[in-house]
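Have a look below at one chain only, the form predicted alone, in structure tokens format.
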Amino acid sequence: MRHFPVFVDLRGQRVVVSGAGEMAAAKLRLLMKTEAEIAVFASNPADIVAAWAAEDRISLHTRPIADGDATGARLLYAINQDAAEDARAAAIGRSAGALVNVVDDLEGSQFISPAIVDRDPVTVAIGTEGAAPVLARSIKAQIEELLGTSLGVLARIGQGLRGAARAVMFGDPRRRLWETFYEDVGPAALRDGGEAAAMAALDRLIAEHRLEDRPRGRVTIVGAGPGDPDLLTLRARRALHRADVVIHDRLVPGEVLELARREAVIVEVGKEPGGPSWSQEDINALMVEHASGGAQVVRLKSGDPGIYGRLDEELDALDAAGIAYEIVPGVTAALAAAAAIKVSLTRRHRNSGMRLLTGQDIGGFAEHDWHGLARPGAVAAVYMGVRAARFLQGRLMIHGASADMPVTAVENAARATQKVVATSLGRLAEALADNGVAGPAILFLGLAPRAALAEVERLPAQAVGAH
């Protein structure tokens, strides 16, 4: 990020544009629904702006700017649309010590104007640092359909009675309160009798809320994904808005925190193999510790909870401190590993069924049924199975596993970095270290990806990709 998104306050700060054409006149636009004092120097200014200083909305200068115009002012636009006087503008207002924009020059300027859907005094601004800007109003556009006309309104009353809600218990009572006004109760007031309906809703809602006991803690255990935001279910996703706590896994990756509470608190319990990592007891014992203060948690783990993530042994710390949980299952990683590489876990006339496998458990490598994965047409996801691929390979093969068995890597499955490689089992562990892969991986015995299965199993050349 480039450009750090701020809201500056305008009121009774002096603004000044250098340049009054059509450009410029867009500009002014939207910064008179600001309370700064603007100043506008062109020596031909359209009619518009003319109007507008006649209206005494602006105060008009019919000569180019000159030093010293720009002394005392917080931000100088110039828009002057020829390059050599926006340039002689813009040193201007810097050495007035002005914040300048010179518009449609990136490098020239100091802060950027965003995109704005204005609903007053709820304002979104959408940036794309200046490479987008099609894009931005493409967005914007999509805002406005989301945001109703009405939720200005509904803003300035909630924000006329913020003193009295205090009286509502802090966290989750007085969130419950605000959610409540404006996605039900204020929106149907205002619609069916005006602002004063409105206003007498939540004066309502504020007395039944006082009345609330402070909430009783919970967990909600939710399943991340592989990593993929878009991989997150609603359910999920409404947890995360919910949360006080989140406490998350070392996989879990910033994309999927963002979605997060800005005032929850975010606390990381990793584990590293080996390397620096929190205990199972220690993570049991600060949700109970979270949970018995009323907090709403959320305990936030790679993938699916049920599948490698000691979920037992949470529940059972849960159950032991009388806290109510709940869990949200997510995308495990095989599952996002398979459409990675495009290919059904199952088929018929290959394999009825398939294992999901650890390739080391709490005391080293796991050991598993070695024959019957070793036998042609068995297929298998194996987490956690990169440091453990020589002992994998050596293992199956002793059993009569042959060399040639596909066997394809998904590392990071559905993130950017997501990365496959297709191999055999003779070649298994060679081939991991010729590509890096150091994890997270998952390992697929005896699959290959669709491409390389269409070419051995000779399908017809219009099936290879097909969905």
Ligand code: SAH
Contents of the next structure:
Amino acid sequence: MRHFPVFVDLRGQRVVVSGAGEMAAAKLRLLMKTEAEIAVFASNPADIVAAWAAEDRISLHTRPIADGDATGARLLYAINQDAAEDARAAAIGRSAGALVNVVDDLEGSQFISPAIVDRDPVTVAIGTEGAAPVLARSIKAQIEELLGTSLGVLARIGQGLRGAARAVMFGDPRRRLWETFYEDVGPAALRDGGEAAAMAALDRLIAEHRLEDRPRGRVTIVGAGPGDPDLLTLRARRALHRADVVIHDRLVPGEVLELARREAVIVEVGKEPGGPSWSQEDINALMVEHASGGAQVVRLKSGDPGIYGRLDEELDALDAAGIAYEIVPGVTAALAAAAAIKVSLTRRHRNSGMRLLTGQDIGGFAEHDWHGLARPGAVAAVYMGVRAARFLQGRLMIHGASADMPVTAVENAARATQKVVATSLGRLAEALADNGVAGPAILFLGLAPRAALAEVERLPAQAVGAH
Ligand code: SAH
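Form predicted alone done, so how does the form predicted in complex with ligand SAH look?
Now the complete complex, all chains and molecules, led by this one.
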């Protein structure tokens, strides 16, 4: 290790920057986050740098740096994008006893700047000894993703209540208190009610942890999206990373489950035809049992938990048992399917609204407002509709829908096995059967894939009429 990382206290310290172009502006943007007294020397400052000077955020001298300008400076940055001028500035800095950095010149620099992830007061600095700036940037991106944007605020709140937290036994109990606050309760409270709520939540947690030597469990109900792990939200990933128990539906694929901690207990509660079947009551009881035992439970549902996911029943059970929960939304199948066929679900002058329907409910095939759905331009996404295809066809046509109404089935949207079948209402059942559509699929009523539309629009008017 040639460069040793340290965090320098710049409060009230003089920092000198020679140069005021775009690159210098980028550096100044970072330096202005500190409480340093920043002096900039440059004959032709960029507008933004002049604006900062006008706001008194830096002091700007519109001339080249000269002997004596670096007196008393802690750090000096030479960012003139001109080797000779940088060397001159560096010499002035060194003779004044400042640590010097010449941008993009490792040998000419006494210190180098890391890539920074800023969650003040938490700062992550990433250095590669200048060997691989691109790598540093990609590591930075990964860490940015890992650390929620609320981390800084939470760290400050934690700092404020550090004294109060001493009431919780040192060791495991206190460690668990902070883990629960930073990873779970804190971010949720901050989202729901801002800083005051996060502070109150920490107060409550401290009180709870003082009384109990075991933390309360919680349930996070997570939307897993349509299947591709890339379509999970960051919040869903974080919940999976810290889960003790993951209770998931059959439609959640293995790639998503792999994101759970290695030690997590994974329970599938799908209703496999012919296989062991879980009743909703059993699923509720399982969640309650684990959370009551102190586990962090993730209830993972395909798509969004609030769409055909029996969410309310699970929330009722958790409320009845007095267990805290949070809901993480997910990309629902209809949205992934629409993206797959590159269409907009609403369109000016065609449909100002669209519906989500289910093909089946507890009583069998589901009834809907067929009249509205049959109207030209109406758009609907039908979930669980494959087996109801003939029924949908019959009901819609009785209510006046045209046999030519475009219908598109998207099977396994956002998965490797994705299949699109574009057809018409009149041919729907046959088209699904002919193409072997059997898996989870969305049926779009009133929508054709963009590719098909473009084809129709490209044809001369009389040919369209002949279709
Ligand atoms: N909560 C889920 C829906 C659960 S109901 C969501 O928001 O997506 C199950 C139905 O969702 C399936 O019968 C099918 O119609 C649809 N579905 C789920 N995943 C799908 C996928 N990857 N592609 C197409 N349809 C899917």
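Positions refer to the first chain, counted from 1. Only the largest set of C-alpha atoms that superpose within 1.5 Å between the two forms is called the rigid core. Source: prediction; values computed, not measured.
In the core-superposed comparison between the two forms, the C-alpha atom of residue 314 has shifted by less than 2 angstroms.
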